[in-house]
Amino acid sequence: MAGNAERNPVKLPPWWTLDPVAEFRIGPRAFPGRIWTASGCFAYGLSGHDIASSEFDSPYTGLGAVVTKTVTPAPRSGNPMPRLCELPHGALNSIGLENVGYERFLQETLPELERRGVPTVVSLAATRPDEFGEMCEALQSTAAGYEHWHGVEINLSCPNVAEGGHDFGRNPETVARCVAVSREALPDRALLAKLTPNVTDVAELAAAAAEAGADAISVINTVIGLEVDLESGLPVLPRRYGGYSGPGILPIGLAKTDEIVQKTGLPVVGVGGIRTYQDALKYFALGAVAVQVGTAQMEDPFAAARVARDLTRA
């Protein structure tokens, strides 16, 4: 490792000024760090603490949060397998939200995520906007003294079956109804709204959360894509569509979040096939306040605190 760094030495630009392991404010928390995993790319955020590396103690080293795998009102068996596939450039998932359901969450997970530091944002999903709302609440109840459970990311690219299956992040008012029981029930922990960028207008979603309560948008979350299998002339996932993710869709993410911060102004958590702190980089050009590590960290444990140490400066 010490060779390629050699090799690869770390070049930062003059604008760069921020610290990326230094404090700083989401709404009314104050996170540790800029540099975040995401959501089902670091399990529940419980399976890095036996991993060993030559190059940080551990792969928390640097990290301002790990978003954990998106919890929902029921635990779910998730879809059939095959559930990923591997791509040249990133990969298609159809995972379908496979978890223990937040109640389990709350009992076994949670604790132990505070007894161990980390720090969390939980991310939830649903199926109707009140549904949010009562997760928000027996979060709140559960975990008010918490000192290390600092918001919750809300996941609305999932189906609203109270209107016809589509997505909650494709209707301003779903969104802002599902933003709104959230944050009542939210008095001191940030909030996140996750869109989805398979619309037209993100903007108009955004400003949307914002104004029902949202302190920071997460942008984006998966494209919709899919994978034919040759051999047999069949899409590769039994459920056709995934979500494709990895570095294939930077300048998305990229375009997204410039979108936000030009119409909007908001803060926004910056999404979306980063691998290297030059990736990092180019959303925080565009005003992200913070970034999430996804694929790679799938692939790599390490990657997100590799990137959150190369952007520190000596």
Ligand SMILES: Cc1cc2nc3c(=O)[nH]c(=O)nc-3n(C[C@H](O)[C@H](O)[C@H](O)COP(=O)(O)O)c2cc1C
The other form holds:
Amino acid sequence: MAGNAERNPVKLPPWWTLDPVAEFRIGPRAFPGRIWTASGCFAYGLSGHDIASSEFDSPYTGLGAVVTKTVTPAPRSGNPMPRLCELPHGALNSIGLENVGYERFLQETLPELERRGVPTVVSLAATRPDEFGEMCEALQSTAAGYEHWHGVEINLSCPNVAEGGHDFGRNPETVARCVAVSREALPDRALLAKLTPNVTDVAELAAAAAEAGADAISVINTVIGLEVDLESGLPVLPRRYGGYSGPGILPIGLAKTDEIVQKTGLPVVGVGGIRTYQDALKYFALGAVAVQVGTAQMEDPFAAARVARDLTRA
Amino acid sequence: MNPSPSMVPARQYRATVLSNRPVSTGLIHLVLECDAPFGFLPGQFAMLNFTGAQRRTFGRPLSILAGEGLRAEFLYRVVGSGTADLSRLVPEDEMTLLGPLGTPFPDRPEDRDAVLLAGGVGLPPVLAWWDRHGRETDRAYFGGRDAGDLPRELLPAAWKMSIDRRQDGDDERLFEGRVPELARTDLAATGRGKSFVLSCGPLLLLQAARRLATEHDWPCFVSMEEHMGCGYGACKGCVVPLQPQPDSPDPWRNATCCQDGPVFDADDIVWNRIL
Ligand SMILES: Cc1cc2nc3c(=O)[nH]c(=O)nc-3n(C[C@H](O)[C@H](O)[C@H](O)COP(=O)(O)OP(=O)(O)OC[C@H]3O[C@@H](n4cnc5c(N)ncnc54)[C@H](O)[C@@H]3O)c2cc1C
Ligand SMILES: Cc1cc2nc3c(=O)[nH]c(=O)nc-3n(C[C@H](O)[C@H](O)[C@H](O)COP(=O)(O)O)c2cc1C
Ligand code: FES
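Could you please show the structure of the form predicted in complex with the named molecule, as a counterpart to the form predicted on its own just displayed?
Below is the entire complex, every chain and molecule, led by the chain shown above.
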């Protein structure tokens, strides 16, 4: 949405006292703001960054962090097309974690993000817990001196990768192992564990992650979904299942956030269905310390910047 | 071969509908007025979306037909719910526009004539190229379903037209058959020196354009269509498989249709992974 005419005047509730573009801490790190972009929905933070607007200097304006597209130990070609299926209240995606691999990311992308001063959280996924440790070590040795690299989000939840996230994110012991090896390699950066909503007890997994050293929990990743093409009677996506995201999953993201906050008191970064400042406020009302904008950022490269602006008291 | 044209920066616009009316039985011409000057290069596209309750999760990619000053023009066919809603917009309705996006057609290499092949809603980028670069020695072909499907008021007099089905009373000069056949027949009759091919339309047309180019050892650039989410390289939802780079360890190479494309060198595409 290109803002104004459509936008009713911003009305912030009296309980909202945070400044979304002021520094705040997660674990060992100070982040420049509480409104972030979600992994996979703003590429590596270097696509669309140069799109102009009459309302913002750039899509980075007011962002507390860009969580980069998940990278894996080896490059991945991703899933067959079509990879997206638009739905009335969001979309299904089956990108299949296409990425350039963490080595190229460390050589080419992260230095560029640093050069541009983009606050960055690096998202990682792996097929074995040890690989998280190896990638974090490489990251630490490349970027130990970086000023704008704030942390790592380990993606324990991508529902698209048959051999990957699925199992990690469902078993508290595996979650703990992935977190522990990452923590060991990352002494002075924030470590976030991103959890899937496709489990029975998300709080138990969050607690396991925190015990193993995670500084905060990001919830939620996409919700497993399926769409059928009525004409053919077949699933629209070649892999049948996809990840449901967008406004339709807002209540699910809020419920998972609440579960974790209520049961564990851990810092939560709320993700899922955020398009407007009102959506973001709902996460903050439940105790989230920061939020991420995903699908909305795809349609509007200024979506997160808009949320940050709207949540800032004049 | 590909003298890279200088790019116009993309921008998020608010736009107002100036007109939105059929120019043939199947094609609708949309003219928008943007809230800031709009520029583009032929082959680029924009993501259009509605405002208010009609707004979709994703914008709809449409090739840019023309753009100058505050005006941006498009040509589309109704194929689903988004384009159906689009067809109901009336002057003064508001939209959002993100663009111009993507890699355009190359400029003309001075020593070559252009052979342009467009089918149906593949017309806008090809016509836009013609408007900017076309010269007398170029050849341009457009194919529609039937005579009523031809957007006559938009097609330059020099363009030759084909239709899939001829009906009684149709213009004698219309070629019955597919665009590539028309092109072959016409090129055989008129003779051709060094040329290059640009094409946009259904996949079968693009492949036929490529075969035609290969036979003459001409370069060929095609504008591809893939389902899109963001339109600006953020989601990897729109990949086109390209031939792997010889020095790459990976046996695959994916390009984004929205950023690396939609225009590709036809020889770079791994066609059997698309069809
Ligand atoms: C680079 C590019 C340029 C295009 N230029 C034009 C043009 O100039 N004129 C024109 O009429 N059409 C053009 N198209 C196709 C146009 O985008 C689709 O017809 C349109 O998105 C259909 O939307 P819908 O809601 O009516 O269809 P629905 O089927 O209801 O759409 C559902 C979803 O699928 C997507 N989708 C459906 N069909 C296509 C398709 N053929 N290509 C890409 N996405 C699709 C939609 O965007 C939407 O996300 C172009 C596509 C691309 C990728
Ligand atoms: C196209 C697309 C790609 C995504 N890729 C990733 C990814 O690589 N890693 C990840 O942790 N989450 C990924 N996600 C999930 C988002 O980061 C986010 O958790 C989810 O979409 C819910 O937020 P939203 O409703 O704001 O989109 C992806 C989502 C989409 C729509
Ligand atoms: S549509 Fe998102 S990368 Fe092309």
